[in-house]
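Single chain ahead, by itself, as structure tokens, in the form predicted on its own.
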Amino acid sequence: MQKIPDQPPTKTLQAAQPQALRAYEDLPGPRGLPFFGNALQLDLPRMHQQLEQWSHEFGPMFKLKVPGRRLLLVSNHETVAAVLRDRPDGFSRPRKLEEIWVELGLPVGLFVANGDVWKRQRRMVMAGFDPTHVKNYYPAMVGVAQRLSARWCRAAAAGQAIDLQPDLMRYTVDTIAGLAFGAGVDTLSSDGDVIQQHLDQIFPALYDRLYKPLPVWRWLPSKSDKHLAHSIKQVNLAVDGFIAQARARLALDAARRAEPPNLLEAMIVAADEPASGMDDQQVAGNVMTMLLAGEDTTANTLAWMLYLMWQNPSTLAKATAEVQRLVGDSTSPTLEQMAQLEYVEACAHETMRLKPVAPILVGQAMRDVMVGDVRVPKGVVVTALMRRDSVSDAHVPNAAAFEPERWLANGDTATSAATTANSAKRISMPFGAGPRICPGRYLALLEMKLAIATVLRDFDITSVDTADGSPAQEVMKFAMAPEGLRMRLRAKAQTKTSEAAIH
């Protein structure tokens, strides 16, 4: 990717690049309507699949138009990687995203920040998620996993189907709240009015408003819009509470200010430094970011992972054998044991290749740039289709199959393990790429392995399916989730004993 020079670009760039150059305006794309463009054609719950289909029809780069915006869709993995690496200087978060985020009443954090504000916040957030910090927090993560096991043991004893995604969101909310904020949130032990139920409203509303052709919620707020406003108020109150509690802890213990034990306290200490450029509002924005991003993405991946393992019995048997061999019946598996769960981790990577929870990533061009062979004017919104090449046989052998072995150096797949691993690692980018790569990726993988180890240690899975037995459908709610998945478990003997001991 290169900046378009100030002089007439076509001749100069053609001299440097032998391929013919194209203008954004000349790209193909689906025919739209006057004023509305392609906006009314978008099927928001299935939009990622729709865009992937259009990519097959119109090629790896095509255009869409919606009111007030021009969109460039890119699916070639090399071009996608180049765009992602050019953040935040060449591509920012879309202006529309920040506009709607602020309008919803959400404080701005790392997720929507740009420029110097993003760079300042990124350094602090990365420090909070480094492996050493996560290692110190790991015993508390085990406690959250034990609460998940207890919740599912009760469901198994009652013969109840587990509504998979909401329960996994409780697990991820409890985990991230403890790590990032030092807060003892326990949504797994309650079915009442918990923060997770309010968080669930935010990303779907944000996604819906991003692509609505007209801001009807401003003129005729619906009942769901009013419920959303209430949920955001409750989450903001909870975030303010986290910050107040953290400030109280810092005031009582000077040693905490010298060595903050969690991300929130580290951010407060940094914000209190002279000329930091940070205040409690930006701290609140990052608390919100951690809660939202830490909830949806990991929980959805875990739900897909359990579903795909159930659909592939030999994979489930291998993962179960690995857990039994390395973890046994220990209710407090060590971090070292987690590190050895190579096959379980391979299952996570393979799940993210086939079912990425962020199948589209969006950035807005901050200058005139070349994207591949296309001249893209400043302001165009570039949407990267993250999955198309990673599920293509042209790039990944036997791409449609769920083969965790492809991620292992000594894997045993139909093709060379080295070849499949290199192809998959090079093309699949579930955490993004470049400077804005997900800062919580190490924690996310650890959460996944701990949850899967807990399930396979304590239970026999008897089914993971939908209510009518049909294949699980993908639905976009900002993050891509499985629709209506439920799971049934049978507790193993030692689990029943552990549950009895809890009570």
Contents of the next structure:
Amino acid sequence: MQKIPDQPPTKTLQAAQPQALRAYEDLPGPRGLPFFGNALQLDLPRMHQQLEQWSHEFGPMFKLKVPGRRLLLVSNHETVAAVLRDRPDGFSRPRKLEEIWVELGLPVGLFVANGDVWKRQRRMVMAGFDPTHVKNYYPAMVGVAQRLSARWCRAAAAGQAIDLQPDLMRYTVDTIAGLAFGAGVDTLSSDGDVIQQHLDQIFPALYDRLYKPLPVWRWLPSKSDKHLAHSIKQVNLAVDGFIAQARARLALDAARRAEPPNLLEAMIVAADEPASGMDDQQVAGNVMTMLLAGEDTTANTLAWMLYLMWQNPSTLAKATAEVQRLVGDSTSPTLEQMAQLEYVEACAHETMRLKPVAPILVGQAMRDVMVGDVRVPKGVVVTALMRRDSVSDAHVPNAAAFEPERWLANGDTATSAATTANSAKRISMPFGAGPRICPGRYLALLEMKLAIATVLRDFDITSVDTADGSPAQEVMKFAMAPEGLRMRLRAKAQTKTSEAAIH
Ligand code: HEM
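Write the structure block of the form predicted in complex with protoporphyrin IX containing FE (HEM) for the protein whose form predicted on its own appears above.
Let us now look at the entire complex, which starts with that chain.
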């Protein structure tokens, strides 16, 4: 074990309290086995709930051990925020994440990068997310929303239940591919072998390998490991294709180099600068990262949002009324109209408070450090439980209820006043916090508002449920998804998006 210094380590992550300091090793935690530690106790698909349960049992800081790693679990929102802010110097993404990512054959991008590589990539990616850039792309986003409407029109006409989360993944992949790469990817109009089906395997495999006690896939690759290798090959080929197409467009039109119209072209231009430290491999890493980071997260949040709104009919009615009032007559709602959808946006924030699709965020201590009152040795993996406080009545009044009003300045809720807006905002951190906060957050909110506005404008929702009518279960596959949600729709008589408008 690393020696813990006698003096408090250099950095204190919480206001100094006149209290006894604790050593990491003295923290409570569930008993484990020799060698395996707690690894065999972890139920990966439900791990976030298991960790939340343990945090109630063992307190806001407890420890776990898995082979080769010591974990510190933290759930107090102030301590979590302090850890997230102390990046990149105090905490990095876990080394194991990058190791598994590279072993899978994926090029390194912003999400897994650390150190100087992360700093350079972050600057480059943030430039691509600037609002003017998103504004230029917005008409294409509307086109993707129209394709979603057309797909769901067909399902409604055939009386079919919509497999909610997979369909929403098509929507998010098409949106990101267009915005980030200028590529006309259309998974919504086909049911065939599309890039999204390959992408879907990567996050679950990454998650599984991160927590597996032994790297069995190296010794005995299973059938699904072989499928995965094939899928990664396909996705890498698609990404190389995006880059080749973008290079061809840049070569044909010098004006594009001066003002690159999408993230990919901006990245290529930046990489081509002398001494940029960037190359096509890093560009490919970020194409892949955007596809992965922007797909499940937004699709899962949208699926949870539709489910929670359906379960709370008064919120669904208010959101529908807002959409009908503001965009009821628009085939192509404008960005300004999107900005006015305050209630729909509040529904998104409230969904992310109750169902954060990233309920666990992980960082690795780069040096000996204080976390709260605990001395944490370098190398410990600090695992933040993002939801415990934001669903606790101690921090958010009537915390279990779905009350979008709490996010509005003039709240008007049955149980909570406008002051709750502030507490909820401070405590709920669905996009993370600090220097590594999600760069896609504004885009994600826009995408979600556009999808919800399209659904509520064009359809009446007649059900959002599971096949056996039981509550939708949360399942972790790197991002937290609802299991088996289906939605049934009835097209409104005056549905604006006709098949003809799409083709
Ligand atoms: C509802 C949708 C989304 C949610 C809830 C979400 C959530 C998150 C969270 C929790 C993180 C980690 C932040 C941290 O470590 O503090 C993250 C990072 C990231 N997200 Fe998102 N995200 C969403 C959508 C998107 C979209 C649409 C994109 C891009 C197209 C995107 C790109 C990224 C990237 C590149 C990172 C890594 C940033 C870094 O490490 O510097 N995300 N996201």
